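One chain is shown next in structure tokens, namely the form predicted alone.
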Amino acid sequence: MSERRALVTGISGQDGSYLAELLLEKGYRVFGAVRRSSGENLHRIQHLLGDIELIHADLLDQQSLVTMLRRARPHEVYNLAAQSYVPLSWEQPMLTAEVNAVGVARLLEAIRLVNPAIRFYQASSSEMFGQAREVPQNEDTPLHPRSPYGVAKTYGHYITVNYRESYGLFACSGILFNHESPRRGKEFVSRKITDGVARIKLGLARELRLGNLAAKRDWGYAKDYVRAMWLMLQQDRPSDYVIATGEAHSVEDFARLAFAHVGLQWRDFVRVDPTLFRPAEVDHLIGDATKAGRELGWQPTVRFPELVALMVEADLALVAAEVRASRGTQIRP
């Protein structure tokens, strides 16, 4: 087989960095799309810069996507680029729609024009289920998004289905439930908790302010989830798959385990801040990944307690390193 070429939009994000590592391990030539005007926050892929090739492109600019595809000539395209922070979508609903919805259509249209044989992966989201009508949620569960982010992702999901059915593209959507790692941004509640726990443990903070402690999510490990993305594009026929652990845990559960990992009682430090509540909450998301298990052979390898522990340990190390760098002292977690 000739050299496999893959292009990843959003390569500098959590999922993009793990996916790039996976693709390199499998012998791909990997291209990554980055925005020229973004200030290029490349810290997650710094260790890969000698092995991947970056191309400037933007989901807001159709011609840049066409140029990107002609240059990279990929066999597979993974669209992970997005405005990915749900709360920000209420503050910037138009930008969220342009990137997460119309941007997907622009990329699919560019693929159709440049090379319709390209296999395409779209990063859909459990936020599309929103006010879910059934628990757990599977590929046939009706969608009822509860945020501008969820609405935009729903458009991106259905336009992917539409291009598959209308033009015969090999186009798949992964309906991924929450997936975390030490590379998660600190604006997300999971990383906010583990970073906060590390700072409290090391004496740099006294409290952690959180929103709705009762909200439940199906949390998995990002490295497991990017493996599912790759598996989808290796099948004989394109389809859509829910990727989830099948276990729901509350924000309170996450905080309790994180503090317990360092020998602290979460109630002594967590403060509920009403300003952090969403205008419309998504209360109970839990995924049914039966189809992915049956057709892809995919199963999660890291369960919730292990995920919390590895994130806390990573943040303890990071915060301790920050302290050493700023104070010249030796603090060991």
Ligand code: GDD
Second form
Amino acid sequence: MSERRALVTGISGQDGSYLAELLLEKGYRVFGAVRRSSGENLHRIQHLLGDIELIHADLLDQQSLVTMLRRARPHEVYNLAAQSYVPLSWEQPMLTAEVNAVGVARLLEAIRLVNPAIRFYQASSSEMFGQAREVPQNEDTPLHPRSPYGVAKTYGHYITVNYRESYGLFACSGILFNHESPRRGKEFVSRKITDGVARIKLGLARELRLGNLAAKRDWGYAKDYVRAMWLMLQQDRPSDYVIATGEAHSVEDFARLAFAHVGLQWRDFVRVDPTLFRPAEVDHLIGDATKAGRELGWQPTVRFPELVALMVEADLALVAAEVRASRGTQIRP
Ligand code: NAP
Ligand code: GDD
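Complement to the form predicted alone: the form predicted together with the ligand:
Every component of the complex follows; first up is the chain already shown.
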């Protein structure tokens, strides 16, 4: 069979690293777009560096996207690059729009000009539902984004749909609900909690400061979600899909389970910090992935309690290794 080539933007992020692993397992030649950084930011894909090919490109730079496509000549492009942290989008709304909204148009334009046969995946978000008009949310639920991030992702979603309808591109938008893993950035609440629990358990911290404990999210496992991205690009026709577990839990539930996993009571350690509340909150997200089940054969394999447990275990191991390394440093002459 002829070589299949895939290109992943955002390959250094949580999802990019798992997607690269999946594509390699499936025999793809994998290219990853990275932006230049003054420091090391490839820790999530360190173990893959011998197997993937990195190209410098930035969603802010149109020409770099064209050059990247000409070099990699991909059959499939997965656009996972984004300013993905919702609170920062109030501090940097313009940057968020440039990357998460206009950046998608730049990449679609580059595809249209270089090779319109490329299959395209856009990383859309349940944050677009925002103040959700119905429960659970599916592909037809009206959008009401509540953050500059959500507004920018809404543009990214519709420009993807528009390029499909205008130019016949094989362009899919995956509307993914929150998905987590031990590779999640520590600024997101799931990983902030599991890292905090590990530090408290191992005596490195005494409390964990959180914002809105009442917010509810539909939390799944990132490895399950990247499988859905790949499945979307293997179909006969392009479409949009909600990917979710169909269960919602509060931030408080997450904290309770994570502390309980190490034999502690969350109330003894969690402090509510009003400065961590958002100017506008998304209170309750829960997804209906019936279409993905029916058309893609996709189902989540990891449920909430298992997800919390695997993340706590991973952070316990990481923090313990940090402690051992720092003791080693101290006794060195
Ligand atoms: P992440 O860990 O924050 O990764 C984001 C990636 O985007 C990083 O590789 C980052 O590179 C890259 N990036 C940022 N700005 C860029 C730019 N201007 N040009 C090129 N690359 C840029 O995010 P994630 O959790 O893996 O999420 C992947 C995608 O899915 C994002 O688009 C996110 O918005 C979307 N999404 C995520 C979830 C979720 O729950 N995780 C749910 C729905 C949608 P650096 O390493 O250089 O910063
Ligand atoms: N980050 C964070 N930190 N969130 C907190 C905290 C805290 O200390 N305390 C409470 N929360 C609440 C937030 O107010 C929010 O309601 C919820 O926890 C989840 O916050 P995040 O983990 O930051 O995720 P998010 O839902 O805002 O955004 C993530 O999911 C989106 C999909 O719905 C990101 O991955 C986005 O990129 C993604 O699109």
